[in-house]
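One chain is shown next in structure tokens, namely the form predicted alone.
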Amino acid sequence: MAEIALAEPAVQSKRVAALRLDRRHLLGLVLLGPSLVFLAAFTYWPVVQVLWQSVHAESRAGNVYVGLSNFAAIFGDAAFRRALSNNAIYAVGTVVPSLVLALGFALSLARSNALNVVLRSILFLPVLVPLVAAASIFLFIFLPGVGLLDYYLARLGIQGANWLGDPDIALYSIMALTVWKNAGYYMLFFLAGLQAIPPESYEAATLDGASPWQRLRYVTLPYLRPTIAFVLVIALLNVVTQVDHIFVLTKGGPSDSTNLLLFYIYQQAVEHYDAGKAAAATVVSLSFLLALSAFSLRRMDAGADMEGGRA
């Protein structure tokens, strides 16, 4: 009997406990309401749309299942597949360069003083002008023979080209605005790495008498990992996500040799007005990203684990 005494004000805590942990996961729930509403509303359920129209087609009598005939009838598309191997050039050739400079300039910009603070206000400057603002500048830069780099190309006795007009390097100069346009803000990723490495780490290697390329192989890239994972994930996203800038350069043109992947999805459901294929061309966006973020947080908690056991 005095056992049982003895355990019921136990009891009596464990359920006191428990009671004030239903309340606070209640009230967690609450806070988070709004913000699942709106979650649910523009994010998850627009996505369950887009997952029923890319297998429906419309006709007189409705929207009619059709199984995979979209996603057949996409990837037999030529200009589909144009678009597909677009942006798959247009990714490398923008995430790579923006992410070497941007890890270059937080390299050379680390230290805080006067002039690193204004050179980076000055890199970062890009970032604040809007994509079709932006694209609009180009525009005039990239003006055959009266441009401003025909200009300054005809001044080293250099003859310019057709821009964006030449299917052979249209896309390689939307390539250079991107660029221009991302690497500053990346470089903010990247300084924000730099400044969580432990001092220690390079005061060791040093020490140990390594060379600044060693260090960087060895300590700063190591501890950099998730940053450039999670920039990784950012650059691609833009790449597949930012299309306001074909819009006022190129449309596409000329030959397709400019048509990305979400210019393609506008063209299907607002030119031609094909729903069907636009949500397929979606769907196939929409899993490419999804693995693209599966991939790199797994490097994301993999770096993170590292520097765990480092710690």
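Just so we're on the same page, rigid core means the largest C-alpha set that superposes within 1.5 Å between forms. Residue numbers count along the first chain shown, from 1. Since the model is a prediction, treat every value here as computed from it, not as a measurement. Compared with the form predicted in complex with its partner chain:
- Once the rigid core is overlaid between the two forms, L32 counts among the residues whose Cα shifts by 2 Å or more.
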The other form holds:
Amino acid sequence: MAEIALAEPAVQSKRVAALRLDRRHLLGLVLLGPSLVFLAAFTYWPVVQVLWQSVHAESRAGNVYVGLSNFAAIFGDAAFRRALSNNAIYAVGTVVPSLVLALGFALSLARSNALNVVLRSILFLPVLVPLVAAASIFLFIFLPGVGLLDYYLARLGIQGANWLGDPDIALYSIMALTVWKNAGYYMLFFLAGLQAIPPESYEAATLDGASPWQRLRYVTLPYLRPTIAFVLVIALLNVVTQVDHIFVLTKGGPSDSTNLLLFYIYQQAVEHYDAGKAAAATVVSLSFLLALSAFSLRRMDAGADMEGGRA
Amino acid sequence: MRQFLLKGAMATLLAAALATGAAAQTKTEIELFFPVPVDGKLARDMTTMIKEFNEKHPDIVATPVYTGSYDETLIKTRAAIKAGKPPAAVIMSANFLTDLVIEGEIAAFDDLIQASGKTNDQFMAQFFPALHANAIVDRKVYGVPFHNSTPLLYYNVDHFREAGLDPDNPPKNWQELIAAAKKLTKREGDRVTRWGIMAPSNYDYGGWILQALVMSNGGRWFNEEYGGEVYYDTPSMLGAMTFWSDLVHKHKVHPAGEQKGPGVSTSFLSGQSAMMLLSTGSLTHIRDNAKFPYKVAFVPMNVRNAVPIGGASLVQPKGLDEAKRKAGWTLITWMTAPEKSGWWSRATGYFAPNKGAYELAEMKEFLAKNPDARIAIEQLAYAKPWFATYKTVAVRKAIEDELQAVLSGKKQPKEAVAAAQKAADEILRPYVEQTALKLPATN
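With the form predicted alone already on screen, would you show the form predicted in complex with its partner chain?
First the chain shown before, then all remaining chains and molecules of the complex.
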């Protein structure tokens, strides 16, 4: 996708001369104009600014070009490496469970009947709650000693944990909240994907004597491949772009144990007041995102082609 | 985070829209950025106060803009300054002033003070001496103390009686504190049903409570005269950190891991902890919600009685036009005069920085009725400046990360204070190199 975006302007500029007097194209450009202006002002210009800031350092004398030293500084920073590894654990620990759960929910609630509609709505409910609000609710659930979780654990005679204050547990508490929040959303995509599977395929499989497990493995999952790839991209983007709950629950603590990339960027920008390092960290996380999206979308294309070929 | 920024932007827009709608042409419109740092209903009280100001000053329209926590208020103020629309007054955490002055973001009030016919010393004389160091940088007045606090020891009187302790004779030093906390801790098998003592160790709060322990241990934490030095790898810090660690790991009277401020007060209010170290700013919240008799006392000491101040001062960013600057100053002096200072103190639990507030009849009556508020003021005699350095938040986090690791049993105090010193020195280095280590070149 990135390649296409880069290639387009070059192709356009070659054609511009030929098209200059073509009224239909002019109209098209005029209609596109407002969006292009906004896209340039709010997407591409900030990207350029971030790239520029990432190789400069602010000082009292003004901005100085410092080459790659901002990048060297963040990779030398233990907090940044911690944020990177936290983000990796967080990615695996939230994406896999929420996708598996979402698929499970979708499979068991695929049939449309009154009960399933109610159950689907219940599972979808966490999606409707803004992440900030959800985090505030979980602040009380996780409260050590008096929180909802510890209250019920105490009734069972179990000593609760310091869910958000123990560096060994805090990240997993945050991950539990994230899975709770996102599974219902991904379920929606899987439900839509399941509707698109032709019933004949199941009939054929059943006639061939396929067990339920075999039907899932050889009919459902192959048909769902494009959906899975798509949901995977969305889920991975969420991993990098959502930190509202970190902000509310832990501020990256204790001892940086729940610090994620985006929160690290925030800390550099506003706590350390270091725009250069913040920009460098932004560039790093943006490149991750671009690479991930490009890779997943290519795989998705490949998957779709394969399905097409098979059909 | 995006949602937070968005909310801030929307609130500002709304406030701006309201202000333009209401104002006649001759009126000066100003904004006041205010945080709500502790429990309670402070936002409503602030709106009431500004409404009264606007009624009494027909030529000024002040709009209160809620800006979140202390840390978020700093961020939003800096964003507003960068956007070229600085507010005329900000209630700023008192320990951010040094950093704001170093970065050249706030203006000194000296000319405005002189215009009112006073010297800086005469002007500051109306406030408690303990507050001066956090408001004055290099002999210039940058902040006017608005509401202030110190850490206090809160304790549950019922629990004291039940454990055979005298509620009129609370622990005065660390040894008595440990002894009392041991008696107050209750266990069911391995499970603790009541902690002897709790203290918050989350970012921001943890550093402040640790400073109280360091000061009670004879330490200073930072160089009050120069923003480039902190004393983390020192005996006073090591002792304080070890003491807190011992409460958790050795005596097992304090829960392990990081504790958050609201978690500590909730635990105390629900009877799951018998004592807590918390801000005087929470007094009103505890008074309104405690369903049992409680008392407060000085923070127990090891070497000497000493606590840091906390709270906020009113500051004014640079880059305001003359009319807004003067209107902002009018608001600031009105809010910090004895009458309003006292009213705000009674509404929140913070003590009033203006000494004159305690001469007023309402305040005398209030203190007679609420002896806990009196203890908070008496402790003020032992109060010292709050740590304030270049990049205060980052320097503070350097030791808070280590404190949290110690309380979680991940590190020993000795290696923790050394690591904190190293991290803090690294953050302070650019400033130090431009100041204390910028030496005349030889030859």
